[in-house]
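A single chain comes next, written as structure tokens; it is the form predicted on its own.
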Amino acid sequence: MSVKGKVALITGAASGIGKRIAEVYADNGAHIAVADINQAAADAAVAEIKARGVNATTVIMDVTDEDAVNAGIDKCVKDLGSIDILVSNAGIQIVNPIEDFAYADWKKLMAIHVDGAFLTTRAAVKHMYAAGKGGAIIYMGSVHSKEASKLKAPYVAAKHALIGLAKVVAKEGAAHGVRANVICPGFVRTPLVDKQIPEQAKALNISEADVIKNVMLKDTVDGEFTTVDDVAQCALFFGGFETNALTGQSLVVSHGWFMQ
């Protein structure tokens, strides 16, 4: 089980979880397409990846734009020779009670998480099927793919949807050796999560310390955040597993927040 020599396109790879997955893949010999909407950050990430001794390319991609996604996947294949692994990781967070949730915010969040996963998957599997080498589709779910939290209606709905999408892709892709799985992290201390802390404190009328202790980490076994390394190691496992024995599955990485 190895990603050595494989080509991985990772969305949202210029920062946070996506960047760490790209680094861990590169350290294990994979070539990386850094797909992100931020040109400067993506270029900087590519330079860092190349310094690890593998090939890398920048793919500027708004995952909600059909033409941009198709062009980005094509660029990955042109620049790096194939696409063997897709990590659909791009995401945002908006918190609000449902009665105050703007429809525009609902649509924006659903578009990035669900439409983006669909569009990147559709573009990637066409190349994977044609190449006949199999492949891995990895979705970045969440504990919220299994559980619900207040203030996160569209996020929870979107993350649940990814599990359904992965199951369909697993069934359709099996004949082509293409697997689909979902990583479901708990709270990972990234800028996305840091932004939520004051927002939830305000919405729930509690302190930021209470948000961390009594909202984000209260159901973990040890009161610890999941790390970007924890998530990257799971992505490495899914990316390197090469048979249909492991497909259509979701793996929760959450310090015991949710136990299946």
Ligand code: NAD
Contents of the next structure:
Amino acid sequence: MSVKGKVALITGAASGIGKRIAEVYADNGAHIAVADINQAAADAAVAEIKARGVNATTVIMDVTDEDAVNAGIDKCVKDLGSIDILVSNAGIQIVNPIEDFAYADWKKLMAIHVDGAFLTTRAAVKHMYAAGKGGAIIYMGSVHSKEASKLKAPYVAAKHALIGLAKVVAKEGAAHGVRANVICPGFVRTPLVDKQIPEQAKALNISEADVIKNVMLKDTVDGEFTTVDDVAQCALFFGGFETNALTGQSLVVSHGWFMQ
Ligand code: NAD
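What does the same protein look like in the form predicted in complex with the named molecule, given that the last one was the form predicted on its own?
Expanding to the full complex; the earlier chain stays at the top.
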């Protein structure tokens, strides 16, 4: 089982976790559509991926824009011939206590994580079903798909929602050999997390070092961050797995923070 020769569209692949998944997939012979809202960073990522000897294309989309998502998935199929793997990964973080959470921020976060997952899934499965080759859909959840933390009401709600979505897609997709699974990482040092450290320090009135030690990594078994590579290896496993034996599941990769 492998991703070799398959076409993977990865949202949010211009940075952080998504970018590393794109690189690891490319190193294992997959062709890559880098789907992101950030054109310059996406073009740079595509150039790096092409240098690894596979085909790659840039797909500029805001995952909350229905028309842009439909056009973007069509572009992937036109440029690379197929879509066999969707990694729905694009995401943002906004932290605030619930009494101060702006409704606009709640809606923005829910739209990118939940609407984005729905829109990309709907567009991708149409092609997967028509091509009749099966497929893999991977949602980027979080330990916050299972657990709550203070200051993260919409993020925790959205990440829990992805598990429900994956279970439905697993049931509906089974007849077409389309599988759906969720990866649930602990904290990974990416721009998304680096931005949160000073914000949480301010909101909780503690130092940035205390945010890392006593908030982010407090419940890990060893005080270590999860890495982009740890998450990419899980994505490689789910993306390459070719039977319905592994579907509707969620895998926590977090240095032991939250044990199922
Ligand atoms: P990141 O900020 O490094 O990358 C996010 C990417 O998503 C960026 O390239 C950005 O341009 C893109 N993006 C943002 N909004 C978009 C939109 N509307 N449409 C298309 N693209 C958009 O973040 P990351 O840490 O790599 O996070 C990736 C995913 O992993 C997110 O879903 C996040 O919730 C999840 N996650 C991250 C961590 C962590 O600790 N970093 C832990 C668990 C889960």
